[in-house]
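Take a look at this one chain, the form predicted alone, written out in structure tokens.
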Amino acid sequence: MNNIYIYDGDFISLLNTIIYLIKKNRKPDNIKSFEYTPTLLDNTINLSIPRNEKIIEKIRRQFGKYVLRILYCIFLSEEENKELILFYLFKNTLKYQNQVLYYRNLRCVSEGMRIANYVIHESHKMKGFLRFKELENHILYAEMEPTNNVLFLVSSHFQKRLKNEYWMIKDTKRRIISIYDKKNFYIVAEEELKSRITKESKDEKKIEELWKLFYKTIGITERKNDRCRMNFMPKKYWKFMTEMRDEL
């Protein structure tokens, strides 16, 4: 039987679970979110652990911002065994402190860095590929469908980039929405949104046509390279890009 430890699904709950298992010297076969559907060979264990909200700040002080960022980016990934990787990475972090990421010979470190870099790389892509449109109520609205759960990272960027605007970013894959009120942003489930997303503003169509015209105008026909463009701008992101929608 596989001992599968269940946590609440958020980053803080996962960290609390990992710390508890390390303190109790337990070696899990895996750690899964409460949404996990167990198999016949799984022995699921639900731990009643007090939620420690201060764990984030404690890790930041003890191991540094960069280590915390890597841990969080691994959590945001869609990697199947990310929780188990985080368990062993955190266990080695307690041993090697803020130098842990230099031990690339450890599988948990090399795999963790690979996953974290993929998440960070995709979040950078979304910052450039995201296309906002103005709604009737003058709120800027954008949709995206990333492979990983990068909505928080993308929202943190636009909190600084568009700090004087009201905006909303929707992750259509996970059905969650980030809402910014010119001070902070809040990520909520789509069904929790009380007000409906209104129609586009009257000028939005004109702005979209101007943007498409600009995109076509700056392109050099003789130097067109579709394969190169696909490398920098993968087709899976075209769905919500104004200038690429027609080609898709």
Contents of the next structure:
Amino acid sequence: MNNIYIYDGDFISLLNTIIYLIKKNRKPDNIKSFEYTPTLLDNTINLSIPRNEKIIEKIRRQFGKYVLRILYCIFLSEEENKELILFYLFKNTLKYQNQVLYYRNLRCVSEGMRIANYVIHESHKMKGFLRFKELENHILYAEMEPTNNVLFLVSSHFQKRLKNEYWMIKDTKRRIISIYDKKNFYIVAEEELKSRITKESKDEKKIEELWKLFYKTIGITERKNDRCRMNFMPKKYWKFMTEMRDEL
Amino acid sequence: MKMDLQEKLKILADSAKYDASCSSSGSNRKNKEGIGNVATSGICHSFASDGRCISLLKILFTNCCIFDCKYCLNRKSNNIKRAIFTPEEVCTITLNFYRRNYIEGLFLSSGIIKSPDYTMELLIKTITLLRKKYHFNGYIHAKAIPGANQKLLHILGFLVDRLSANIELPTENGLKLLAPNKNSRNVASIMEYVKQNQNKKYVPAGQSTQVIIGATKESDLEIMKKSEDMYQNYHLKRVFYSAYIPINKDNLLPTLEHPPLVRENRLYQADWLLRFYKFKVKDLLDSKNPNFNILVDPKTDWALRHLKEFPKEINTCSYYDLLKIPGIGVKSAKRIFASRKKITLHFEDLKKMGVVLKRAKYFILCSGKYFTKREWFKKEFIEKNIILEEHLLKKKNYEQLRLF
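Any chance you could show the form predicted in complex with its partner chain after that form predicted alone?
Up next: the whole complex, starting with the chain shown before.
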């Protein structure tokens, strides 16, 4: 039988579970969120560990901001065994402290860094490729469908950049929306905000046409290079990009 | 007749597109009570059909010009439609695009209308409006107009993140031939002034310039020498190289079938070697080899000519030696340098660190081991293999391209 430990689905509860397992010297076959559907060979164990939020601060102090960021980014990925990788990475972090990420010969470090970089790169890409529309109620509204769960990272970017605007960003795959009220942003389920997503404002089409015109004009015909464009801007992102939708 | 915004944007973006620069990095303007901030790393918002990044709204204020540079679309003697924005129009487009996250900021350049001073005043007026009235804190790159009063350069520098003045042609002769109204001293004096005054408030992202490749007969050596000089003397952040595209017919201009894109690519690669890899132009080119090898990149070419310095032992050679190995970049060199203090590195570890092993393997040892039999470490063998790999890659790319 495979021993599968179950956690609440968020970062803090995963860390709490991992630390508990390490303390008790248990070796999980895997760690999964509560949404996991067990197979016939799985023996699921729900530890119901009391939630300890101080763990974040503790990791930051003991191992540094960078290690915490990498751990969090791994958690945001869609990698199948991310929890198990985090388990081994954390175990090694206790051993090597803030130097752990230099041990690239360890599989959990090299794999963990690969996954974290993928998440960081994708969130950077989304910061550029995201397209807002202005709605009738003057709220800016954007949709995206990233492979990884980068809504939090993307939202903190726009919190600084579009500080004096109301905006909403929807992750259509995960059906969650981040909403910003000119102070903080909150991530909620799509259903709670459905009524706020109104029609586009009356100038929206005009601005979109202006942007599409700029996009078409700025490319140099003599240097046309579809392959290069696709490398930098994969097709999976085109669906929500104003200037690319027509080319799909 | 009044022109609408659509038509103006079309004309003035079309005339601006040959400027290569579109980077938005190096500054870190914060969002005070307004709209926008600058991401230090720079952000690409889209990629044009030619594969170049679109980060800034790249437009000319006007394409009217009193100059008659042979290579330029906007030269006085061309019979094309002319347009001019108003400062408010530029602000409207910039702000509306920025709010929707289409762009990272504005790149405002201009043809010379009436006089350099008059043109520069128009740019200042527009950017002041954007910064002061609309509290725009996004990235702004403006063109400094050669020949304008230094006082204007002073004002403009405090409003923008980056300034640039294009030298366009690497030698004085080339300039005399193709851009008789331009004077290289004017460009140099702008660069000198910006260098003297640059700080966190004045042109925080530094200055850049652009050189056209292939419109005149200069060799790569002459171009790179000029770049090296400018990096040293004026602390430029970037020199952009722009393959010449024949827009105008003129018997002083060469007739090219295709723009020299591979050559442009080699110059960029070499430019990186100068800025981040501690290479000097004299390492890469000399009067016997004044042009880059089209078949392999400049670093590999250098390594093949200096094979006696190789193979280098990954676990012990210095950081600067790591940088000289083809297939190892700045990031992977740093990773290797940090990791090898803790562990001994083997070939399979290098792959995990982002080393391009298929290139690097010919030039390195890992704890004394070569990737294949040691007696194959010979110039003929390595050169043949690398060129073959490049060729196969191109062929593969070509075949994939045909699927679309």
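If you superpose the two forms and keep the largest set of C-alpha atoms that fall within 1.5 Å, you have the rigid core. Shifts are known only where both forms have a C-alpha. The model shown is predicted, which means the values in this text are computed figures rather than measured ones. Numbering follows the first chain given and starts at 1.
*Asks:* Return the sequence-ordered list of stretches, each of 3 or more consecutive shared residues, in which all C-alpha shifts are 2 angstroms or more between the two forms following rigid core superposition.
*Replies:* Shifted segment: only 192 to 196.
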